[in-house]
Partner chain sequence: MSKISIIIAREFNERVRKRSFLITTILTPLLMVGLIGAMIAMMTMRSGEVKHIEVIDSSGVVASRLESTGTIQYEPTQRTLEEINTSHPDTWGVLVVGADVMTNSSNVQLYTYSSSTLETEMSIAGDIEQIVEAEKLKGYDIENLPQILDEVRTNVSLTAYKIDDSGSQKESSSALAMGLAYVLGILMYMFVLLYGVQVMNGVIEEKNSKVLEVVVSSVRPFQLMMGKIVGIALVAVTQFIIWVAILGIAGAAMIQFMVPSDVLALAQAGAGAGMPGAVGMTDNAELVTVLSNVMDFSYIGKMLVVFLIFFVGGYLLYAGMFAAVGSAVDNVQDAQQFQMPITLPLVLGLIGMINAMQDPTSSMAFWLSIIPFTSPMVMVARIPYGVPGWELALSIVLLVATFIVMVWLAGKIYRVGIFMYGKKPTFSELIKWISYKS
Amino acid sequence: MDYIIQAEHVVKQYGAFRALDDVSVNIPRGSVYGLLGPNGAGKTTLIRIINRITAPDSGRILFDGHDIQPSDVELIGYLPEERGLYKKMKVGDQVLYFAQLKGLTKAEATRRAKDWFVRFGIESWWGKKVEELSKGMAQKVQFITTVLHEPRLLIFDEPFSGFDPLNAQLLKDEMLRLRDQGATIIFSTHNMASVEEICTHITLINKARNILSGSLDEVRAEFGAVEVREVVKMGKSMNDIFIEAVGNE
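In the form predicted on its own, let's see this chain only.
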């Protein structure tokens, strides 16, 4: 198997709180990989370590088979759950600014950005300030800033938060199109509903530990025979919730 990201026995501690406890994850190249689990499970901590925003206390991250380096971050596009646009800056200027930070020339960034604005039907937003946009409108802009430099790895942390179903589907379609063009996608969520629709592989993280990992087909094969109603009677753990979400079709 060809992996773009390998997390090996990652541990991260914040004081007395262990955010990640010996977590290992292998992300196949070309996959849409779901990082699942409740809020506070450790998903975002793992993402921040992959992005070199923070470092593990022990364990390591491999990118394309080597220990991840600062230069590798340029090959990653990251859409954080906490959006980070400058409210007073015009939308078009902001998109070009972030693209140039990722190494694009202004001319190339402008060409790609105009294409994305047409694709999303938001050409009229170019001269608006971010503070004039709704939350959903701003999320579309940040999605564009994340993908514009055409990174090998795209990481989306709760990308559909605050979106109506129509715009959520638009983003799902674009994520799959980017996958088809060669990108690998890590998709973090606590909402199980989108898993079967877009993910090829999953890892379930709960209470800082990797509960299970595998392709969606492998997980179905292992858990598909579970009688969900009987599981519910015993009380739902995160594992049970996952079985209910992707078990029996």
Contents of the next structure:
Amino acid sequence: MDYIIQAEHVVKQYGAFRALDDVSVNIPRGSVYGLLGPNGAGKTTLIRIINRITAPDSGRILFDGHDIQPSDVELIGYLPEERGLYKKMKVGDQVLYFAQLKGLTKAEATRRAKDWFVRFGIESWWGKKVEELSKGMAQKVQFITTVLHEPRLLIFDEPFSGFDPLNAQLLKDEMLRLRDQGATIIFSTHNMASVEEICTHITLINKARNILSGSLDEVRAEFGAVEVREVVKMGKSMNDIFIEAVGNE
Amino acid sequence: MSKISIIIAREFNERVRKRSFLITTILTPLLMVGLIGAMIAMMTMRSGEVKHIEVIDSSGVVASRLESTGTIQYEPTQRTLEEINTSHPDTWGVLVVGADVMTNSSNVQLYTYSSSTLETEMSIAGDIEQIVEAEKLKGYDIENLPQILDEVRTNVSLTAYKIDDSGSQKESSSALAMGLAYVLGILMYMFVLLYGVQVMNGVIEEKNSKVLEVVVSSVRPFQLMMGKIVGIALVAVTQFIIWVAILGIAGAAMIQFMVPSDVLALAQAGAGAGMPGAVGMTDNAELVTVLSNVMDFSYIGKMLVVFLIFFVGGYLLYAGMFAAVGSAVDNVQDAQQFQMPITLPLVLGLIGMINAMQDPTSSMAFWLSIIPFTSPMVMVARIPYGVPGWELALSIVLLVATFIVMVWLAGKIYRVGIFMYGKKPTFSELIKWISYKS
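Can I get the form predicted together with the partner chain as well, since the one above is the form predicted on its own?
Time for the whole complex; same chain goes first.
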């Protein structure tokens, strides 16, 4: 199997608190991978380790089969749960700034950004300051900064929390479009409906441990009623599986 | 362009393009020039006011000989103090000289109708002393006394020279040195504090607007912190250079138009050659010395260079701490508690600077100019008086070593702090973060 990310026996400790305890996750290329789990389970810590924001105490992360390098973050687009923009900075400058930090030249970043602004019909925002935008508008800009450098791996931490329904739908559509173009997508969420809708694989993390991993079908097979496998939609909902798996811990 | 230079460029551009930067950068030196002008104007206005003093002289010796000056007008009178008290339209005060003033020199009183000043009282006392002394001398019946006195009278104008390590002499002006020490010390304090706080506020703003995690997914937290610190340092240096340029041009213009040409020529000779003796030929010795020092590029230039070195060192030291504090809190209010231990040594440096200004070689001035946390302020205050090379070198080495350690520690706190939202951490938690693995 071809994996874009392999996390092997990752351990992360903050003082006395163990955030991740021997977690291994394999993320197939081209998949839409859901990271599920209750608050404080360790999802964000794992995501930060994959992004090289923090380093694991032990274990390792492979990117495209090699130990992840500093330059690999230029191939990753990350939308954190705590997301925002510089309020006093102009929208255009801001988009170019983040793109340059991801290794794009200014000229290339400008060209791509203009395309995206046209696509979203927001050309007139280019010279505005972020504080002049509404929250929904800022979310669109935020999304552009995440994908402008055309990353091969996209990581969204709780992407659907805080987005209004319109932007959530836009985000979902864009995620699927990027997947069709060959990108791999990891996202963490509480929203089980969106998991059923777009995920191909999931991992369920609880209390710092990986308690369940696999493709959606495999997970259903393990937890769902076997007799209804041919009508997958009638099997246990992801919500039920989530509650059952976490409840058993 | 490397990532850290992209960050530096953003921090620099966002600040320099602000209108507030433009205003403070242009207005502050103009305000300083205006303030000096106002002070000069006030001094000339004060000297224009004439004090009329009526003199009641029972000794018959003093009143007739008191010579009025521009500001003090002595007016001998036959009226009594009571009579004057009932009617004194123009009178500022009444001087009463006792009959036995020749033997009892403390029998002199001054009554005033508005508040008196020490300067006026000393001037009056001095005038009477001279008369009494002259009168007493007369009692010895010396021949040609007036001529002798004229010949004996001397006005000493002291010229101070500073001998440096190489043995060459340089006219030095303590007044100028003191003024420069004060200005440089205060400027250092202001710059380190104001720009240090800007670093802290910048970090808090990034944390508040939740933009931090987006940025650190592209660059290391340490790169972001250093980019911000360096970017803001460049803003400070830019501002300083513009100030020096404006003040330099304004100062040169003032010297050109306000200083008499003969004084200027002497000062130029002094600045160029460092020749002793040139100043002896004029009454304006102090002014010539000040001007020749000011126009001596190596003297002023050396001070500016030392100021910049200590500013960069001191700023990096404090900016690191401010960045660590900013990363640990969610808002400016929470930061206050942590700012205390940072501003305390700064204030200590300010006190040390005032001490060093008065006595630049005292052991307190020496130690505070060596210890890194206070050295930026205290050392720049000592520089105008001249500091031995080894002290300067030791101070710089210690400062650099300390800021490297401090920035490293700050980076450790920073990389943990930026992800901590909600609860305000304690000091011990802050210290504990240092030991976390990255």
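Residue numbers count along the first chain shown, from 1. As the structure is a computational prediction, the values presented were derived from the model and not from experiment. Each form is matched to the other, and the largest set of C-alpha atoms that superpose within 1.5 Å is called the rigid core.
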property: M89 C-alpha shift between these two forms of 2 Å or more, rigid core reference; result: no
property: Per-residue C-alpha deviation between these two forms [A107; rigid core superposition; Å]; result: 3.0
